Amino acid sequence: MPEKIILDTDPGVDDAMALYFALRSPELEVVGLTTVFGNGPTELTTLNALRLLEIAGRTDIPVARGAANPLQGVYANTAAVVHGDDGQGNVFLPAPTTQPIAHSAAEFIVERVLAEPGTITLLAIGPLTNLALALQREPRIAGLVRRVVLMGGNAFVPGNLSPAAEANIFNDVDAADRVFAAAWPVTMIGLDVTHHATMSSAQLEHYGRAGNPLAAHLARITPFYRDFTRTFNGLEGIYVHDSTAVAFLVCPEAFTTQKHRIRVDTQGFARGKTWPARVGLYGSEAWAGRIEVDVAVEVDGPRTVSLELQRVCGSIP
């Protein structure tokens, strides 16, 4: 049976790639999208979630609007340089014809998990505010989810929003620390592996030749993202951050993970850093009592990128 996932997302160019990868993977059943701030304000990311499902012909999937701000402080919209003013590479899609459901993201997560204990995976590819709010609303869900897989963090490599921090974690450090502290099974797909999953400019051209509406949309929006990556990272292509978390669900054998307890630095110059500690490591008292997290440390990047292209494009030369 396909693994049922709630995709917690802030679309976002790479979120669109991840969503379409998931929708085209028979191993997965997307049962809902929950939106959050990150690659744009929540109002925009919610509109984009609805638009993306409409392009895919999947308006049957419910969209629940999520948090507009982190648990503490106010969201600062700084992602337009990466994803465009519209969050979709400045293609400025028409308004969606559908609406989000009445329930909030946290309410939707709690209701689905309680209704189907042991079957729902939370796939979080944005800031972790909605997951933290769902835990706050109903702590029992920690023991009732199938698992939590998140794209975020950096255990043994530098950050991408600061030298210390990865963007999704940085955007709500308090929520992230709560998610890593909860007693549920978590896998962290962070920069340790996503910077080894790169899609070249030549590979991106496959989207434009695929002949289906999902790939055609990605062909329109990825050039903006590629140009940002070229300018700021010197890469002739893109990092497929969010899609790497989807790849873990459908192709786990392409990954190597290690067990670590994780604390998130919530203040100072290292704010947003995900600090790993092995059990029994000297000086690890501050990590005591935390559940061990599966931290992805190696990936067969070419394999996961090829798999994504094959799924979304139908085939590749």
Second form
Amino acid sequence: MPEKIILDTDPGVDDAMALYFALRSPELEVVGLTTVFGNGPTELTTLNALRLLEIAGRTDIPVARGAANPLQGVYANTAAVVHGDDGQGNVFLPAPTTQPIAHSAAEFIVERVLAEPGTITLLAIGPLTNLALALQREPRIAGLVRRVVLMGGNAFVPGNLSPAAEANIFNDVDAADRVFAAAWPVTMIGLDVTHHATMSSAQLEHYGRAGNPLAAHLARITPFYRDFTRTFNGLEGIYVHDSTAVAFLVCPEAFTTQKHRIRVDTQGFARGKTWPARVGLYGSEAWAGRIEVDVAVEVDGPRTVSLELQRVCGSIP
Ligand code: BDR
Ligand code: CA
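Show the form predicted together with beta-D-ribofuranose, please, because up to now only the form predicted alone has appeared in this conversation.
Entire complex below, previous chain first.
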């Protein structure tokens, strides 16, 4: 039986890659998309979620619109330089022909988890606001999800939005701290591993040759993102942050994890930093009572990236 996932997402170029990797993986069944601000305002990311499903011929998958702002404060869009003004590499797709469902993201998550206890995995690849709101709405979901796998955070490496913080966590520090505090099984796929999962410019060329609409869309949108990474990171290729969380679900043997309690710094210059406390190694009152999170610390990046390409492209010559 495939693992049923709700993909909580802010598409986003690498979100599009992750969605298509998941849709083309028989180990997974995408039962819904929930949208959040991050790589653009929620209005835009919701349109993009609908567009991406339409391109993939999967308009049967519901899209639930999520939070427009973090739990505290107001969303500030700083991502256009990374993902384009349209969140999809400035290709400016036509309007989608479909609509989001009437339920909010938090309502959808709660309903699906209650309807199928122990079955639904929440795969979160944007800021964690919707997950925090779902927990607030129905705390019992913590004991009823199959697991939570999230792309976000940086345990032992620098951040990418600031020296301290990774973007998804930084964009809603309070929601992230609640997600790491709740009593549900969480795996953190952070920059510790995603910075070792790079798709080279030569590998990106495969999308243009694959001959299916999903790969063709990725071929259009990835050059903008690659140009950003080239300029800001000096990398000839891209980090496939969000796809690495999908890879963890379909190929866990490519990862090494460690158990840590996580707290999120919510104020000051290190705002958004995910601080790990390894159980048994050292302790601190500040982490007392926190659940242990599986933090990914190593990945076989070439393996997960080539699996992603094979899945989305069909075969790699
Ligand atoms: C995360 O931030 C976003 O820009 C990406 O889509 C990814 O989810 C990486 O820090
Ligand atoms: Ca994302």
